[in-house]
Amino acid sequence: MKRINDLTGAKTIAIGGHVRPDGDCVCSVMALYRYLKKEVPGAQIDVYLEEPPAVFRILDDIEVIKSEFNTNMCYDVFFALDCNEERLGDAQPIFARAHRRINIDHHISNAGCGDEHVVEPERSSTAELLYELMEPSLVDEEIAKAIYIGIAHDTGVFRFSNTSPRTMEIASELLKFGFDFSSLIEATYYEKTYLQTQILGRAILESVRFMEDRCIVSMVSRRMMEFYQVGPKDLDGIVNQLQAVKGVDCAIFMYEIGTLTYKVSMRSNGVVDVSEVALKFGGGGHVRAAGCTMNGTYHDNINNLSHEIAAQLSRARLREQV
């Protein structure tokens, strides 16, 4: 699928992100949205995602987001985006059922799901795996902006490895439109409110380094989140802060979902493949950023990490010395 432009008699379609949306599942969702209207003019289109954080109602539309999925509906088209179909959640059966289902995606732990999948691991994110499906002439400013938010945000504002020579160039077309990129980071990416501050604070004053402090961990439990009134949306980026620790080559960080349930996050700098570590407890990413949830204590979910993460760093020594 070159272009997302075979849609010929499609009179109703749904776009779907993963579960738990970050700014780059947030925003791709949008921007189909939004160049579908354009493409498939008079055809019914529906987006279901968990309701998104706050920050993202900066984009246009982003109230016609369905984040109830109790329908019977049978899509003659369900786009689902960032994501292998396990992790549409609650959206997964409106997916089944539709007559076409299209993936398109970017983590190297997906190998395609529906009827039509495009999964290119080398792309900095799905916005600009999109960008490129999408046929010029219809990308108009707010289209454009989602786009660019979503590859920022998935390349911590073009800081990962993952940012390519053509993601820049990427941004540099979307930049054509004039649109105001640096108030746009600004208010989804940096920005944080005094409370979401607080537990960032309290997270990396309670985070250990262990593994010869090749490594760092900090935990949020349900009732320090209780404490400080604050959502899993409002601890975005408290991972990335703790791989930002100087000598650090694998940050973990974890909050509590339920009674022995965590959802956990990681992040690297290359040593360690995170995604390898994640798919090992049925989650998945990038070499650099993955996540899954894990069953068990604290403590044992650490454990059990650090097991993976050792012969990792192992191998690595190994090819250091070689």
Ligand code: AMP
Second form
Amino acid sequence: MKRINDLTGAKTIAIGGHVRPDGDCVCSVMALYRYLKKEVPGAQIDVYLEEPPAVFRILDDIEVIKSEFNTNMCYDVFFALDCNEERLGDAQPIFARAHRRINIDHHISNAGCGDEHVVEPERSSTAELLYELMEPSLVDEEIAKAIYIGIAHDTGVFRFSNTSPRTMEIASELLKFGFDFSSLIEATYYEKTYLQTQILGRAILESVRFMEDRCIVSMVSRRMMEFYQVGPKDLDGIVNQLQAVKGVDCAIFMYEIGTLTYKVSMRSNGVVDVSEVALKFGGGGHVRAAGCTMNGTYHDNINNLSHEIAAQLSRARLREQV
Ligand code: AMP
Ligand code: MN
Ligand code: MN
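Having displayed the form predicted alone, please output the structure of the form predicted in complex with adenosine monophosphate (AMP).
In what comes next, the whole complex appears, and the chain from above leads the way.
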């Protein structure tokens, strides 16, 4: 697929993204919604996504998102964005039923799903890839804004190594629409509530380094979340702060999602391929940012992850010696 076209005749279209949607996911879904409204006027376009973090309420049309998935609809086309089929969560059966299933993603761990897929791991974000697939004349200010915020979120505001010359070219094309990029990034990426800041502080304070200080780990329990009155969406960014510690090759952050069940986030400076580590535990992601869900005690999980990370670090050491 070179462009999102050839949708003539499609009367019902659905768009979905991954569970616990992040900025790239929410913005890609919303950019595609706006785009399809123009590309296929008259078609019914539904968006299925878990409730996005409140900061994304600044996006136009965000209220169209359906977070109730009990439908028997058989869509003509279903777009799965920023994930593979498994991570669509409750939207997975709706995707499976659709006549034409299209997957657009940038995760190296995704081999592609559905009838047609465009998976480009070298892309900074799904938003960037989506922009390349759009007919330029149909891109308007609202679409540009969503694409820009999506790219900014997945690149850590154009800072991570997934930022390419093309990413910056696209950002430059988008800025020409004249939206207030500065306050959008401030409001969706940097600004934190007081309680979010407190739990960030607590997680940093309780972090522990191990493996000759090359790894760092921290955990937030359900009791802590209750105490600070925060939910999973309030924990974004903690793992990035841990990775920023000098000398750390790999940062791990976990939060409890159920009894003996943890959502794990990992970040790396490139020495460790955390996508490979996450894949071993049924998750995935990118070389420098990946995640998975693990069962077991906090300490068992650290032990299991450490085993994989240590193997990679010793291979890296061997390479250094050659
Ligand atoms: P997170 O740590 O949740 O921010 O995720 C880091 C990166 O890994 C993001 O690109 C996620 O989309 C991806 N990721 C997180 N969890 C999983 C998972 N269970 N399976 C596949 N990819 C994941
Ligand atoms: Mn994502
Ligand atoms: Mn992404």
